[in-house]
Structure formats: structure tokens, C-alpha cells
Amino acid sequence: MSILTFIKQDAVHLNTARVALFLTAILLVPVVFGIGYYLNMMIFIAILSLPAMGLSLLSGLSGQLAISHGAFFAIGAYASAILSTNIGINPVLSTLLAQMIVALVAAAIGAVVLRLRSHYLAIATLSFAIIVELVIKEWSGLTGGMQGMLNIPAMGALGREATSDIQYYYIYWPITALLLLFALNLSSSRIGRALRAIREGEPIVDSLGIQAAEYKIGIYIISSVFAGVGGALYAHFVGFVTPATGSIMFAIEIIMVLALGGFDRLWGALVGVVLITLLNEYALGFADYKKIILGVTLIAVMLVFPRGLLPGLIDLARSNKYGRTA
């Protein structure tokens, strides 16, 4: 039975309308502001929003804090790069096949680590991420080792490759919007409600006959595929991958994204990616102090808005509205 059968139709319509409006505005940006350097930054925002949304589904929806999304980003990137570069598979097909690999790995890892909870789960997934990074570095015959992989084919179909930022822009943002719509509808479904119940109290959920373990593995696979898609799109956009792709620091940065935008808000994941991207961009002139700037910004936001920037601003707007009404 389709997931959509578990979703209230009004929620589907509302999610579709919001995403359609958002995508329309995004696609009009180059038309209104012209083609410039910012397009490159916007493409990276589209790419990095995918692992952020995936982690939001896992951590925000079901309460499972994992530090493995950087690893799945790297698996998606390297798998698609190897399939398209070494075997000659079309990048679109290699991206899809890479997600099958990501899903299989996620299912195997999830069946083991999701028996753990809280910081134990975080430590277990961190260990997995370290192993993936070491495998990439040491398996030089397949991955290129420390040198990475170069000359990865550009994204394209029907014999035509994307050759400019504007083409990538109009390919990648619809993909990101489509996955955002899927994530929103999943969150609004009966499955989403079951995952929220698991977040609030797994033993209670088990007592009600809901198989919490199956739900957790399922959402872990879905969230990992989000990261894997982001990795594959990244590889075919920049044209190369290295062990730094999806490193531990990348995984931590994704957690920072959600801390800024809000762990339990899918739209907040987009906000967090925009903020981190802008901070990274404008902190380039302060290279020696970049991490300090990011850290101070994160602390400031968490002190003012403990639930994240987007939820905090929404709460602030509501309080002001009700304050004026009173």
C-alpha cells in the first residue's frame, strides 16, 4: 500500500502547494537577477540540503541521532563516480544505482546500530563513518586513495551533458524540491506519526504493537539515501571526489546545519544550509578564524533560539501576534 494512502489529502495538497511555490520562486531567481557567481552557491545549497533533510527525518522525526550521513554522502559520491567513470554508465543511471548500494549498506548497518540509543548510537555511527573514510583512503585501486577520482562525467541524459551552472541549477533544484515534497508528505503520514511516537518513548510504542525496530531501520535507509543522492549530485557537479568528501567534519557540519535551522523542521534544514553556506563563503577572508566564527554563531543562535533559528523565529512571531491581540 502506498505511503500516500496514509496521508490526509489536505496535508498533501498543502505540502504540494508550498513546495511548488518555493520551487517556482527558486527557478525564477536567475530570470530576475541574471546569471552570476551566486548560481554556483545556490547549486551547492541544493546539493547540501539533501543530507540535511535526510538527517532531519532521522533525528528530528524519529529522535535517532546519527553521525553517519557524511559517510553515506561519500558512498553515494564514490559509487556513482566509479560506475560512470570506470564502467561508463550514464550519470543519471549511475546515480540511481548508487542509491541501491547506499540503501543496502544502510540496511545492513541500521540493523546493527539502531539497537542502540542516545549517545551510544551516535558513537556507533561515528565509528562507521571513520571506517568508510579509511576504506576510501586505503582502497586506492578503486577509489584513487588520497588522490581521489578525477574527470567524473557531468550530469546529463540522452547524450547531452550539463555544461554550465545554469543547466545544473535547473536540473538539481527540481530534484531537491521533489525530495523535499516526499519528506514533507512522509512526515505528515501515519508513518511520520509513528516515528514521532518512537521519538517520544520507544518502549511505549512497542507495547502498542508497533514494530519500532522496523520503522527505525526504514527511516534510516530513507535518510541515508537522501545523503547518497546529494553525494552523487555533488560528484557529477564538481567532477572530482576525494576522501574529504563526506568526512567526519562534513558530518558534524550537517549537524550544525540542523542546530541552526531546527532538528525537527524540514524547512529549517534548508534555512540552516543557507546560513552555513553564507558563513563559509563570507568567512573565507578570515581563514584562520573560520571555525571560531562558525562556533560563535552556532552558540549565539542556540542561546537565543534553543530549538533552532526557524522554530525560534516562528515562536517569536506567534508570541508577538498574540501579544498584540491581547
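Positions refer to the first chain, counted from 1. For clarity, a rigid core is taken as the largest C-alpha set superposing within 1.5 Å between two forms. Note that the structure is a prediction, hence the values are computed from the model and not measured. First, how it differs from the form predicted together with the partner chain.
- Positional change of residue 300 between these two forms reaches 2 Å or more at the C-alpha, relative to the superposed core.
- In the core-superposed comparison between these two forms, residue 20 has its Cα shifted by less than 2 Å.
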Contents of the next structure:
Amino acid sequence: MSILTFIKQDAVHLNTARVALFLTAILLVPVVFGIGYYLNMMIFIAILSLPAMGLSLLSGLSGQLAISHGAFFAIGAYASAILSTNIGINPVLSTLLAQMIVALVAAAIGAVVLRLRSHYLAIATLSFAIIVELVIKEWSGLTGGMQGMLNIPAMGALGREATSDIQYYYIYWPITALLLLFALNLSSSRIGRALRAIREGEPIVDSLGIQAAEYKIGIYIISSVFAGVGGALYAHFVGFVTPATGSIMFAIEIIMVLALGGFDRLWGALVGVVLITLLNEYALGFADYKKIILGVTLIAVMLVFPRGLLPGLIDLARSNKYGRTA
Amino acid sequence: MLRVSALEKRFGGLAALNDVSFSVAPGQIKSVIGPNGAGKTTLFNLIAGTLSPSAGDIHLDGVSIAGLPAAAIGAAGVARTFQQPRVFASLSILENAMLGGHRFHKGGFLACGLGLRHTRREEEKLRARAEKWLDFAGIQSIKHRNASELPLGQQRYVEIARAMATGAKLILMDEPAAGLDETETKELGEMVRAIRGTGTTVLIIDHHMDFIMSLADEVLVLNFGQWLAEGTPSQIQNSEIVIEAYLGSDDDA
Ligand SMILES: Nc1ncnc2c1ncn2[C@@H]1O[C@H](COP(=O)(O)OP(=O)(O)OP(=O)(O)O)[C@@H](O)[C@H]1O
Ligand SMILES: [Mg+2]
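The form predicted alone done, now the form predicted together with the partner chain:
Following is the full complex, with the preceding chain placed first.
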């Protein structure tokens, strides 16, 4: 029995092997290419991958899109910022505590909103996102209002703090990789199976004695916590947060990421983040038109490839290779 | 084991089911027949909790289940197959059956995400349970195919494996023989007997008289939402009211 057949027996082993390979490659990048500006971009990719993977879990498993991932990114960022800056809790702990807040809010929203079907979920979570943005702007005593918060402590604990990009790179990428592994495992587990079934026919799932609502709320919480972790990592890396952190525009950008990488692929979410980061960095220097270009691209992609650009192109390549069947 | 008392369901002004009472003994194969629109599927939807009754009560082993959520009734031991087979089309046949046994096995969001060893052992047990019922339904050899690839006749067997994997004590089968040819109908009859052989009670709707008469221990006849007759197959076959009702309707001889 070769190592490969051993790995293939179990989805968890296969996921672990793939993510380990991926992480090894990522960790070797600075060794090969040295320390440079690209590290900064790579750190942002690690951070943005978290809300993207979170949303991908939700849309891939339950078939629902939420516009609240920007808001949970902001809640994660502000909560960890406030806990560490104002109360003096160390950033590792504040990042974790912030996730409890995110999870509680997501559970409350989920309990109310998840009785609604797909596009209603989008609209209801949009309202929630608007409220969060408003609260952040208006509750200036806590959040600093429009000015935001400055001098958020760097990531670290027990007197050891990250001080350079290369250190952040080696802290954040393993976190992202571990959460990717978590998401992949969840997706290939009984939970993922139940959610896919619920997506196809909630009444049938009910008839099997399975409480569909619990699963829908559960995946919404997990998915939101991914965004919350992203927010906290972001706050401690850049050192400041403003209402623009996790705005609705940002939520739409995450959906854009999935439109590029595919709505039901966790690895695709990573590819989507890379693509959008490159687009932002190089192709869209002319800032005024940026939003319009992103918006138009989003609509075009969704019309032509409803499952997302990457899966769409893969399908296209396959059908060309094997000839079209009528 | 199942007792239905004065059950009633109205859709607006229409009484789809009106004052229907009957009971099913444990280990029985009981059939529900009646012309189109007689309220047979509605009766199943009420028992399974897909609909809640307008009046009346339903007892499963002495406990009232009328109006409970469908998931609670499923967990109480009632499984079903649908008039139009409803399989999870994007999942494999094996996964369809595994969903039947889903609720018996542990593994929450965190345990599954972390890939804990015990959730993986549970997954193995769940797979074994599902495979047992795939074997029972005779579709073990095609378990890795997508359920959507199967012809309707075989989708019914996926539904049966899935329903049996829930460990149901009562299975509701809504016209499982519809669209089957003679040999297939015969095979299905064997399957229904095998289901009863496992100790599961069967309530089955069908239109094919020959099929029902050779299979059922007892037959309930509904007509326009009303209880019309009840008895052994031969009693029903010779009942004048039943013959009249069937001649009065334009099909289903
Ligand atoms: N959800 C619903 N809303 C409104 N009317 C309904 C609903 N479900 C069933 N009905 C009506 O109730 C009556 C009984 O329908 P039901 O499906 O129970 O009949 P059936 O005996 O299963 O018929 P068939 O043999 O055609 O399957 C019909 O007149 C039908 O139109
Ligand atoms: Mg019917």
C-alpha cells in the first residue's frame, strides 16, 4: 500500500496532506525570494483569505450568500482593537475574545435571518451590515467614530510582539492555512454532507429526523467567525481601524472574490483573493473608476459563469478538450 | 402502533381530508388506495409532519405526534418515500443513504472541522450502516454514482435505503410502484415484504389493484377525502361501495 492510497482512505488525511504541502510552499517563498515589498501584499492575501473562505463555506455548503462578512470583519477588528488598546488585553487573547463576540452576534442574526431563503438572506444581512457601519461611525466614544482607532498594539503576547513584515508573514500564513484545513475538513464531513442535502431539499432532510435549522445557523456562525479572525489579524497588522474597515464595499469585494474563484470552492477563494489583490494593485491604479470596473466585472462574470469564473473556465476547458456533447 | 383519529385537513374551503380514522398494527403492511385527489398524499403529509392537521389526532405508539415538526416525527421513527422520488441529486447514492443514518452519529462543527479521530470513527460506522441498507435495497454495487444519474425506478430504491437507514419503525411509501413495469413491480413487492421482515411497519399508497391485493394485510380506501372502506384485500375487492367509487372515477381500475 503506497502512501497515496493510505492518504486517500480518509478525507481528513487528504486535506491535511494538501494543506501541509501548500503551507510548506508558502513558508519557503521568503527563503527563495528574500524579503521585499511583496511580503506586505502576501500578508494582506493571508488576511483577506479568511473572510473569503468563510463566505465560500457558507455559499458552497448552504447555497446562500451573505453580505454580512464585511460587518463581521469589522466587528472582529474593532472588538480586538478595543480590548487590546483600551483594556490592555494582549492581542492574541483579544483576537480570541473578539471571536466570541462575533459568534454571539452571528448566532443572534442567524437565528432571526436564516428562516429566510437565499436572496432574503442577502437583503437581511445587508441591513445588518448597514447598521454595523452606522454604529461604528456614531458610537465614537468606543470606536473613535469617523477617525477610527490608532496605535492598536502589534500581534503578540507575553512581551513578544511581531515587529516586521516577515514575522507577520510567518505568524499569519500558518493561521490561514490551519483555518483552511478546518474549512476543508468541515466541508468533507457529515456536517458538510448535511448542509449540501439541506440545500437540495430541506423537507427531505427534515423527514430524516435532522434539524436543518441548527446546521444552517451553525455554518453561518463558523463562516462569520472566519471573517472576524480576518478582521482582528488585520487590525493588529496595520495598527489602525476606520469605518472603511469592513464597509459594505468590502463585503461586495469578498463576493467578487468568490465570483472569480468560484462560489463553492475553498481553494478557489484563495485564488480569487490573489486575483483581486493583483487587480487592485496593478490594473486599477485609476481609483475613481475602480469600483465601477469591479462592479461591472462582477455582474459580467455572474451572468456568464454563474458558478464563478474559475469553475466556469475549467468547465469550458474540459468541454473543449473532450468535444461538446449536444 | 399508528392510530389516526378524526383527522381533518382543509386547504381554504376544500377539505382534502375529512374525519378519517384508522389504525395500523405493528408489523403490518397496510395499503391506502383511492382515486386521484382522494387525499392519500395529504394523509401522509399529516402523519410525517409536513403539514399540520386542521383537526383530529395522530398517535405513534401511544404518543401524540399530530402537528409536531417534521424533523421531530422523523426522529420519532417515521420515514417516508415520496410520490415523485426525491433523492439528493448532487450527492452520491452512498451519501444519500448516509443521510438516513445521520442523526445516530456524533460530530459537531468543531469536532468535524478539527478532524478529530472519534468523528472519523463515527463516519466509518455511519458508512457501514448506510452500506448495509444499500445492500438490502440491492444498489450497493452502484453506490458511488450520483443519485441524479439513476432512472426513476432505481431512485425509489435509493429512497428506500435512505428511509431504512433512519431506523424507522414505520415507513410511509407513496405510490412506489408508479411507472414500473410488471417485473419491476414484482421486485418492489418483494422489497416491501423484506422491509416488513425487518420488523418495520409499512403504510403504502398505490393504484395497482393486483399489486396491493397480493401484498397488503389490510386496505384503507379513501374517496374525496372521506374514509370509504377498510378491510382485508378480498373484502375490499368484493365491496360494492368500493367498486362503485372506482367505476365512478375515470381511471385507476
Ligand atoms: N398544499 C396543498 N394546497 C392546496 N390544496 C392541496 C394541497 N395538497 C393537496 N391539495 C388538494 O387536496 C386534494 C387531495 O390531494 P392529494 O395529493 O392528497 O391526493 P392523492 O390522493 O394523493 O392523489 P393522487 O392519487 O393524484 O396522488 C386535492 O384536491 C389537491 O388538489
Ligand atoms: Mg398522491
